[in-house]
Every structure is written in structure tokens, then in C-alpha cells.
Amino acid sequence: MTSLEGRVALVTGASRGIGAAVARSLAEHGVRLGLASRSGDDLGLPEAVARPCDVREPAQLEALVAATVERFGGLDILVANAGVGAYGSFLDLPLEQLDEMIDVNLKGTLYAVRAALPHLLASDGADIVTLASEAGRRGLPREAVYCASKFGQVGFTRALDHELREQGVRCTSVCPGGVATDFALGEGRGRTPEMPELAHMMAAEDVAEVVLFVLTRPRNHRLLETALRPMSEPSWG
């Protein structure tokens, strides 16, 4: 296990969900943080920079790029975490939630990546890991889009790979299936507290434990794609 004391990294859709147990669990490893989410939530994290940061938008993620390099001298980690969703019949979706999908999931990540990878290429040894989906490896029903959104993702995340590999930036596509967290809750997303599959879903918790064993693993290899599923849901190959 290589150690993460006093590396720098950049978590985006940082304030709840998959994006603060990432946060919390590299915070509690030594990682100094920067924390991109809309409402600019610092979760009481004393070496982070926080700032509100909508990822559709490349000029506020260049802002709070800079601003985390200037205060910690570099960026060796980006977790590109934002994400929405919502579940249905794809002629039933408003093309509202269409755009957001395709702009959040997939534009977000670009526009991530785009921001922090001339200082990711400076570092002695740097990772990018984009939270894509089981919805990123296999089409579902009832989720067209955002199975667009996240193969496009993980086609992106292997791309880099290809890209980046020579120039010491590891590239890894982690791919939950079933995760207990609101992202897809509310009006119209297809989701509601009380389904009973939520509560065999995995927890946000578990998730960042994956993305920690991809970061500190030995520098001499990578993990291009890490998969994991509820207990609760089958094997489809």
C-alpha cells in the first residue's frame, strides 16, 4: 500500500454521496484536498479548499484548480465524481433532464479533466479516477441516458489511459452498481426513499474504499476498471 501522506487532490460533487466519503476517507489518509460541489461544502475538513463549483461550467473548475495548487503547490489526484441521474422510459425523460445528464456525467468529467491534467502531468506520480457506473459497462432498462452518460465515461477514462500511460498519469474507471445515496432521488428521477431495493443497496462508504485501493496501489501497475455490485443484484457476465 503506498502511502498518500500529504498528496493533493481535486474531488468533484464533493459535499454528499460518493463524493464526500471519497473526500473524508483521503482526508483521513493525509490527502490535502480541493472540494468542488455547488454548494461549496468544506465538510469541516481543515486542509481543504472549498468553493462552489458547478462542473458544467469549465471556467469555475479552472478557478478552484488554480485555487487548490496555489495553496497546496501542486494536484497529483483528480476524482471526477459529479453525477446525476433519473430513471424511466427514454420518450417519458424531459429533455431537461436529458441535458443535464449528458452535461453533468459526461461534459463534467471533460471539463474536470481538461482543468487539472497540466498539473497532473507535472506531478511525480499522478491518478485520475472517474466514478462511472455498472450502467457505463452494460445497457439497463429504464436508463438509456444515463447509461450514454457513463459509457461514455469509462470510453473517455480508457482513452486517457492510452494517452496519459507513458507520461505517469494512471487513469481507472470505478463502477458501482446499486448505491444507497440521494443523487437520484426526487420528482420525476424514478427513485423514491422508501423502494425497498435501497436498502440493500452498498453504501457511499464502500465505494471510497475502492477508489482508496486503486490510489495506493504500488506505482508500477494500474487498474483500468474496478467493479463492484450489492449482494442484491445479479451477475449479468
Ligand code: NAP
The other form holds:
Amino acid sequence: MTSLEGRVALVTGASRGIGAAVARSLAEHGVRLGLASRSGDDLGLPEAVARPCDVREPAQLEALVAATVERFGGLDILVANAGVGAYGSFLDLPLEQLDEMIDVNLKGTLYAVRAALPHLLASDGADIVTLASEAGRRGLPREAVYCASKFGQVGFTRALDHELREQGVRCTSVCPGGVATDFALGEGRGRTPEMPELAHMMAAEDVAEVVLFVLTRPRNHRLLETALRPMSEPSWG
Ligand code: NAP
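Follow the form predicted alone with the form predicted together with the named molecule, if you could.
First the chain shown before, then all remaining chains and molecules of the complex.
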């Protein structure tokens, strides 16, 4: 296991859910943090650089990366986690939700990597972790646009691995099944708090443990993709 003490990470979508669990876990392991979310929540971590940052806005990401690098002297880890979901049949999906999923999940990931990569390349061993999904590995019913955004994220991460491996940057997609967070709980988004399957989903902390495992592998190897699912979900082949 490689120590993360003193490393510097940027986590997007850090204010809630999986991103907040990842940020807290990294802080416990001595990682210094830049935290991106629209609310700018610092999770009560006094050392963290946190400010409102919409991943659809490249300039806001660049400003947060610059502030993080200025505070801590570099950047070693990007966890591109910010994401939104909405479920339903394709034609019933409002155009705004279609655009939001592509813009936040896919383009937001590209923009985050674009802002972070010059600094990651200067690190003596960097990691990019994209929080994708089982929906980035299989076509799922009522999730066509979400799947499109997540397949895009996974494909981008796989292609980046070819580009960055020899420069010491590891690229990993983490692909969870259902996680009980606020995700997709909203008007017309296809999940409601009383849905029985929520009770059987994984916790955000379960995913954070996997991210920690990925980041603490010895630097002679890398995990390309990790898939995890609650026992209540089938394997879909
Ligand atoms: P969540 O609890 O709803 O949290 C989403 C996070 O993303 C929040 O911190 C939110 O903060 C941030 N965010 C949303 N839009 C943003 C934007 N435009 N710019 C910056 N930050 C933004 O969701 P989650 O379940 O933790 O999901 C995290 C990731 O895991 C997503 O990529 C999701 O696709 C993926 N995932 C989730 C599940 C699941 O079942 N929950 C399963 C597989 C994969 P603000 O609102 O403050 O901006």
C-alpha cells in the first residue's frame, strides 16, 4: 500500500454523496484537498481549498486548480466525480436533463482533466479517477442518456490511459451500481426516497473505500476499471 500522506487531490462534486465520502477519506489519510461543487462546501475541513465551481465552466475549474496548486505546491490526484442522473424513457426525458447529463457527467469530466493535467504531469506519480457507473459498462433500460454520458466517461478514461501511462499518470474508472445518495432524487428524475431498492444500495463510503484502494496501489501497476454492485443487483451477464 502506497501512503497518500502529503499528496494533493482535487475532488469534483465534493459537497455531498460519493464525492464528500471520498474527500473525507482522503483527508483522513493526510491528503490535502481542493474541493469543487456549485455550493462550494468545504465539508468542515479547515485546510481544504473550497469554492463554488461548476464543472460545466472550464474557467471555474482552472481557477480552483490554480488556487489548490498555489496553496499546496502541486497536484497529484484528480477524482472527477461530479455527476447528475435522470431516469425514464428517452423521449420523455426533458431536453434540459439530456443536456445537463452530457454537460456535467461527460464534458465536466473532460474539462476537469483539461484543467488538472498540466499539474498532474509535473507530479512524481499521479492518478486520475473518474467516477463512472455500471451504466458506463452496459446499456440499461430507462437510462439511455445517462448511459451515453457514462460510456463516454469510461471511453475517455481508457483512451487517456494510452496517452498518459508512460508519463506516470494512472487512469482508472470506478463503476458502481446503485449507491444510496441524493443522486437522481428530484422532481421527474425517476427515483424517489421511498423506493424499496434504495434500502439495499451501497453507501457512499463503500465507494470511497474502493477509490482509496485504487489510489494506494503500489506504483508498479494500475487498476483500469473497478466495478462494484450491491448484492441486491444482478450482474447483467
Ligand atoms: P450526489 O449525492 O447527488 O452528489 C453529486 C455531487 O455533484 C454533489 O456534490 C453536487 O454538488 C455535485 N455537482 C452536481 N452538478 C455539479 C456541477 N455542475 N458542477 C459541480 N458539481 C456538481 O450524487 P452521487 O451519488 O454522490 O454521484 C457522484 C457520482 O457517482 C456521479 O458521477 C454519479 O453519476 C456516479 N454514480 C452514482 C451512483 C448512484 O447510484 N448514486 C451509481 C453509480 C455512479 P452541488 O450540488 O453543490 O454542485
